[in-house]
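Below sits a lone chain in structure tokens, taken as the form predicted alone.
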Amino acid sequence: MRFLRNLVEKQKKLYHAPDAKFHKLWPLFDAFETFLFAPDHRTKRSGVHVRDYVDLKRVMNTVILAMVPCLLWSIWNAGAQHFGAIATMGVAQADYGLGWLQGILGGPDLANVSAMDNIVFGLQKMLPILICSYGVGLGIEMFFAVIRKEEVSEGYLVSGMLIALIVPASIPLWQLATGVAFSVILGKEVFGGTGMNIFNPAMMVRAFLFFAFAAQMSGDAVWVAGNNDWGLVDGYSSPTALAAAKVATENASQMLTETWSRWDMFIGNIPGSAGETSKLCVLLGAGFMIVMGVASWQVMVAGVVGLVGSAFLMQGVLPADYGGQVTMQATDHLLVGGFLFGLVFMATDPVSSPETALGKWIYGFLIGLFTVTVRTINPAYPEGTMLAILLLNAFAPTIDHFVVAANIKRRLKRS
């Protein structure tokens, strides 16, 4: 490490000084240096100051570590769903086309698919998605940092992985790149960059892709990745659990358990977006972030209470023959779809969520309420998490405003 430190210090003189040859690129060099080493800024020995080892980079690293189980599961599940579809379709070994990584490491034996075959296929799909998400997003952020002469923020380190985990493994990369560019430029940089955005950047990507490229973000055919140009398994259709429940006429929970066991839904052995299927992995990440103190447990608990309570309420308010997700048990709303993933990793974003303690409870509860409302009443959209979080992102400052105003009013009455 001493050799690397000396090498960085030697090159630093080309960028740091205002009259240096490459001073305009100083934000890029600074980002590279702080990625390798902790910043060397120190508080002065005199004066009052707060000592805390927590900075933005450490917080971002903690959230990324919390998402690692979801990432690992997305790699496994992409392969498992793919080879499950291949077996269902009865594809012959001679007709199976290899992907780029399979061509390097060797193709699978379709008669005896191994765990390594699942992993190789999953890496084949997830690595390009991760590279595209980070490459486009960080590239745009670095461009704006150079133009504004600001430091490159570490905020996108989390957003880049979140984006990769909330899209189908079959997403075309050019569409993903377009969505990332839209989110980073119009959803973040126009507001001033990290810490100034109103909406969660990852959820903005999801919303843009859903409305701009609905064919690749919804429907039954997009959830199982293949090796052809569009990333789909030709001729195979597999709806998500929420989409299947949407068309149920009597008992959606019974229909779901006839296709997938609740254990499969909890573990994540079902079709869906790359990282949201395994509720076990999401809970592991949630527990880690709560222990490390980087995510609000109030938002998580309030969201679950809001979702379960609203599901019971809808069953009591709407007629029994309404059908769809109204007939689904409240706990099954937690096991299917991306609610838990969105609640844990995106609703708790400190930038786009309330700051007051009571505001966090209200914010989380309303996310659960609106998620169930969209799921049960909207006839065309089976998942309501995205719309609920974006809506409450917009109202987060308003929630804080009324909470603070109420506190001031109570204190004035006591004085």
Contents of the next structure:
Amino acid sequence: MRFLRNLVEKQKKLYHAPDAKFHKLWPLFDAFETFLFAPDHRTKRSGVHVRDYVDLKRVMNTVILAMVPCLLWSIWNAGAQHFGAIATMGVAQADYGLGWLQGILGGPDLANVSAMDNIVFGLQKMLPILICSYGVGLGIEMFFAVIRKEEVSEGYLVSGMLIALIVPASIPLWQLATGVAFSVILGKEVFGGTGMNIFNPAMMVRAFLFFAFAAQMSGDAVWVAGNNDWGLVDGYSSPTALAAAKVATENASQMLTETWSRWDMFIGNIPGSAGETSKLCVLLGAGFMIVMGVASWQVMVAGVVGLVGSAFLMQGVLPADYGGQVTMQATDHLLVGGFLFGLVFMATDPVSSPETALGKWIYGFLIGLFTVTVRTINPAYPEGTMLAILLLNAFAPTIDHFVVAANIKRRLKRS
Amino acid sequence: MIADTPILETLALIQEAETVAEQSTFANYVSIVLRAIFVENILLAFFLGMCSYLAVSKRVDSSVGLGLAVVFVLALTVPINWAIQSYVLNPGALAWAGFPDSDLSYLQFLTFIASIATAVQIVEMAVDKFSPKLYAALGIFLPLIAVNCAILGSSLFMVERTYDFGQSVVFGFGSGIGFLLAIVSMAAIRWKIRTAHVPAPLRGLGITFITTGLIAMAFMTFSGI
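Next up, the form predicted together with its partner chain in place of the form predicted alone?
Zooming out: every chain and molecule, the one shown earlier first.
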């Protein structure tokens, strides 16, 4: 450690002073140094600032820790879904082509797939996605930081991992890179970078990919990843639970539980975007973030109430023969799809959600309402979480405005 | 087939058909409103009415005022124009007055603009009377609603999509609500990012247009209905 510190101190001279050789790259150096060591500067002891060690970096690290269960599950589930599909298709050992990591660590024995094989396959899919997401996003952030002579902020460390968890594991990397570039530049940096964006950057990536490359982001054939070069599983048709419920005619819950048990859905043993399938891991993350005080529990509670309440409401309002997801039990809406993940990790984003307490309740409730509305009455989209959160992101400042205006009015009346 | 069935069953069949038709018109109205608000938002999908949208979206309060005025004018003028179109302008529409082979559809733009201008005049007088503050805040943009392309555009869409009277009422109302939501959310966002560190060349209209594009993406929630 001392050796590393010395090395960094030595290099610092080349960057820090305004006339140093590489001073232009100081933001990069600063980002790297504060990534390795705790920064030595603190808020000065003057003025009225709250002084606390919970800075942006600490908050972001907490969120990343909260996402680790989901990330681990995404690695496991990518492999489990893959080998499940291989077993269903009855692929012969000789026909199975190895991916890059399987080539290094040894391929699976298809007759007897071990847990290790699942993990190796999952890593093989998830590592490139993570590297692509972080590489492109952080590259752009650093570029902007250097040009603007600002510090590189830690905000993207969370977005980068979120992005990897909300796309299908079979996503082509060039598409992912395009989406990340779009979102980081047009959704975030043009507004002034971390803390200034209107829309959640990770959700923006997904929405961009969803509308631009619909064939790779939706439908039944993208949720099980394969080894691209060999095409053995890519295109294996396996609808998500929500897409299956969409075509149900009378009792979607019963139809679903014939394929997957509720325990499977809770634990995450179902096809879906990489990291959102496991409700257990999401709840672990949610609990951790609430205990650490970095995410708003109001938004989460309001969202769950909004979702289940609106699902009941829809069952009452829509005609009995309407079919589709409205025939699902209201509480099953929580178990399928990415609602919990989106609500816990993205709707609670402190930047793009309302800042007032009442506003948070309204915002969370409306996210639940819109999610159910899209799920039940929009024939084109099986899932509505993404668009509901984006829509409410657009209205978060409006909600804040009216809550503040109402407060002002009430207080004026009081005096 | 109906000839064979007993009279009671025939009645039941007719009744059933009527309830189905009733349900479907209701569903049809809901889908028209949702489409007009979200999918075919007059601002975010067709970029009509951008001038007043960009000019009045600096403050939330005045944008609410303008949005409400647009809702009112649209909900009024689209059905009025529907009546004009169906009973005066369409080929043969004047049959009720004894001119079965008349075709006045070349007067469409003129008459639509005239009816819109009348409605706007009424709104203007009402706003001036009941909220002089809002009247001052809206300034020139209230009379300019008369030539706002969103208003005329909605009437023309109504003709093009051959809506009936009920449909044109809900369509006009939905279009207005879409305009209101878009302009209010834009105003709140602009108020929020007024302190943001936006790159100098993009300040003002540039960032507003980018934000408009992003909001348009968020409004695609119901595409497919």
